[in-house]
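The data below hold one chain only, encoded as structure tokens and taken in the form predicted on its own.
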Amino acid sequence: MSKEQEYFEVNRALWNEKTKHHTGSEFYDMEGFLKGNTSLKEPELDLLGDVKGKSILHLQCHFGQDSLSLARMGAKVTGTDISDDAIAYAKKINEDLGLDATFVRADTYSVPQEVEGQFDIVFGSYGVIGWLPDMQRFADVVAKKLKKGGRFIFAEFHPVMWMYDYDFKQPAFYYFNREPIIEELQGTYTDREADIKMKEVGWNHSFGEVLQSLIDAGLTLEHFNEFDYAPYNCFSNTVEVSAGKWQLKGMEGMMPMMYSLKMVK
């Protein structure tokens, strides 16, 4: 076993584990996506549009609800996602409302060899990339999945975010990519007192990195923005200054949260 994989492995046995404590989380509020609510947020769904009758291929889906809510409006969605129990969690979720999105076990760089065709649009939210190494090979599969003319549909946390300690204090980590990170946390975002302490390992990717990656992809970059909060109350020190947005408590509006983009092959 490759040394990537053996990294896989590890971050695989963790998100089995984060599932168990995630899908009855207040945060992920179960009760309400099955009675209807939506799991996307705005700055998504202003890239998305109209996806009535669109083909999506939606990458590191954790256990669905995203995947869920595009089929909701209409489209036809293939999950993907590294965690067994979380593929298990989004097909019974899938069966138990009727809808008909297929979900698939599979780490990013190998969607290719299990998820046949191409799509319409390729999507990924929050979190996704810095499970991951190589940035080349993230937007390689972007390309091979997506048909002539797709889009791409990105949004995720600032890579800003990703220098700070847990607390926001200072700057501990590389803004680029040179090495990975190798932690052993207490709990999860959906609770830090969660019985979890495992391995995880992450990576952090620059704006040019990301950007440039998909670039020589073969994509042409239609839409780009930046945003002073995050979506979800997902990190440590925030504070609620609206309804669904969280900033840093302390640098209310003067860190960089999240980014949205949209390419097209």
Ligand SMILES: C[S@@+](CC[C@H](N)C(=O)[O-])C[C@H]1O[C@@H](n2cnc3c(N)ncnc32)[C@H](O)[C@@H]1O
Given for the second form:
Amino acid sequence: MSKEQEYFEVNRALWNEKTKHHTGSEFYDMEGFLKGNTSLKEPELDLLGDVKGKSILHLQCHFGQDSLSLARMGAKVTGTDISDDAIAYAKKINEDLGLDATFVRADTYSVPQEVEGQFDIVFGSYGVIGWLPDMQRFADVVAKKLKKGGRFIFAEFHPVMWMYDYDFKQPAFYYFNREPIIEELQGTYTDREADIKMKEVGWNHSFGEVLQSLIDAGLTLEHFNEFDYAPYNCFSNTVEVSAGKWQLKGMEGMMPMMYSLKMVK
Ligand SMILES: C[S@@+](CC[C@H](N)C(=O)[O-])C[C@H]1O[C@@H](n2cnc3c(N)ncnc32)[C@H](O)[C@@H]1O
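Since the one above is the form predicted on its own, can you give the form predicted in complex with the named molecule too?
Once more the chain from above appears, this time first in line as the rest of the complex follows.
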């Protein structure tokens, strides 16, 4: 097994375990979701627009809430993820809700071999590229799976956020993609006290790497925006400054916390 495959297996085990804690969490509010709430947030909804009748490939879909929110909006959705448990759960909710999304367990780099065809939209959000070592290979997957004229729509946490230690007191990691970041953390973002202590492997990707990789893959930038809040309360030391918008306590409004982009093939 290559070093990269070893790292992916570490993360696959981690996300299988996380999924067990996430599905019933307040954070993901499954009850509200089953009743019809969308899990999608304003930044990506603004870029997605009307998706009725569009084919969408949702990369790293976790246990499928966003994919199924898109299916409820009338899109024909395929969600992919490395986690067996997340994909199994997504398939179950899809069936329970009588929706017609397709879910495939696959690591993102293998998606071209595992999923047939090309899509109107490739979508990803909040915590995607940090699990991948090579941004260019991600960008090539996106480009390969898009129809000519199709759009890549992406909402992601800001690379500056990943430079900091967990309390956001000081920089602790390279801004640039210098090395795998291997850690063993307690809990998960839906519950910091959860009984999980497992290894994880991540990578930081600077804006230069993100944008140039997508451009080199043949995409053209149509929209790019940075935000001073996170639409998920997944970081430590946060304060909800308005409904569904979290900033870092003591640095309210000072930090870039996420970005969104739309690119066309
Ligand atoms: C933070 S979640 C994405 C957030 C998602 N928008 C949600 O609904 O919460 C990250 C996802 O990436 C997946 N993942 C991690 N490494 C991966 C890889 N190499 N290939 C595909 N999926 C991967 C995990 O299993 C997890 O479901």
